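Below you'll find only one chain, the form predicted on its own, shown as structure tokens.
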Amino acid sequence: MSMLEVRNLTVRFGNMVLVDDVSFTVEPGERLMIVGPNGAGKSTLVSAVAQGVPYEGTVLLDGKDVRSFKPAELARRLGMLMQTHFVGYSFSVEEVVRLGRYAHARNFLAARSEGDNEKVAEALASTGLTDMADQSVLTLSGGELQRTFLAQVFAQDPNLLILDEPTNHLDLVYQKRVFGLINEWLGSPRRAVLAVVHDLSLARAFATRVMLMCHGRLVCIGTPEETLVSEKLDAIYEMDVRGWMHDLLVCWQ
């Protein structure tokens, strides 16, 4: 049984079809990365899978329709990191990260467990935020805020991690660290990652499978070697992608 199975998912906004009849699966241990030009429907698709926008079709998590999950049960199984975050409250970094543990509490007033404290401490350490734990999130840069919410998702400890541009606003050292952390996180059984990325090099380096989208439709899905080829990329980006990537590389030689 696939960890995630999406059947004929369609998202409409008025008369516009943002995602058009998309079907795919995600298997345990997999890093499925979605790529495509702006407006391809990538972020809308993963938001629908995470129950963030209304959709037609079916989303199954471990064979069960996601619509039937209670919120806390779904949060224990599925975590999502968005591209951008708005915060209007003066919580500390640690308090925001600790919010990821509420899905595991017996009730809202339940005391913190030692396991919760360990998960929060691990999440802060892995994202390089331990020394900033007491700092207000209102004082953070865009990259620091992104790392804070990544730590929250790690503390949440779901089975399926959905990432929408996980390295958005991050400098190179943290881009490398984030994908290294994701690979480590996948080392535990029954875990998988579904991620939207713009950087084709990241998709080629880290994906086990790649899904190409254009104009809300699934163009193809397969290994990076099968999908990230000039014939397919040039058609959806309407440019010589390989040539452009080569020109960028030459700048460093």
Contents of the next structure:
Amino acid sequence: MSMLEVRNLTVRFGNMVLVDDVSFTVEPGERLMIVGPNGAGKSTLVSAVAQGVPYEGTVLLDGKDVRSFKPAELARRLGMLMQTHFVGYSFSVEEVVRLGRYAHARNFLAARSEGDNEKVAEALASTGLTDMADQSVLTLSGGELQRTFLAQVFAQDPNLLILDEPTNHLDLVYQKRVFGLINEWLGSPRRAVLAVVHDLSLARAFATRVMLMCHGRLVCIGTPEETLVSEKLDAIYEMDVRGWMHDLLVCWQ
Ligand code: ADP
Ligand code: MG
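We have the form predicted on its own; now please give the form predicted together with ligand ADP.
Following is the full complex, with the preceding chain placed first.
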């Protein structure tokens, strides 16, 4: 049984179709990466899978319709890092990361457990935020804020991690570290990652499978070798993708 099965998912806004009849599966241990031009519907698709926007169609987790899960149960199975973050209050970094643990509380007022403190400390350390734990999130740089929300979803520790441009705002050191962390995290059984990335080289290096999206539709899905090919990329980006990547690399020689 697939860990995630998406069947005929469609998202409409007024009379616009933002995601058009998309079906795919994610298997345990997978790193499925979604790529495609701006406005292709990538964020809308992953938000719908994470139950963040209304959709038509079916989303199954381990064969069960997600609509039947209670919020805390859903949060133990599925965690999402959004492309943009909203911070309205002066929470500390640690407080924001700790919010990820509510999925594991027996009830909303349950006392903090030892396990929670450990998970929070681990998530802070692995994202390089231990020294900033008490700083207000309102004062963070874009990259620090991105790492805070990454730490939150790692502390949440769901089975399926959905990441929308996880390396957005991150410098090279943290880009590398985030993908290292994801790979490490995938070392335990019954885990998988579904990520939107705009960097095709990252998709090529880290994906087990890649989905190409354009105009709300799934163009193709398969191994990086099958999908990240000039013929397909040039059609969806309407440019010579390989030529541009090559020109960029040549500058380093
Ligand atoms: P991507 O993540 O691939 O760049 P999005 O999923 O964010 O694309 O957006 C897909 C399209 O849907 C875009 O053209 C965007 O402007 C539009 N869109 C997204 N959210 C809304 C919304 N709430 N209302 C109207 N249009 C939207
Ligand atoms: Mg997006």
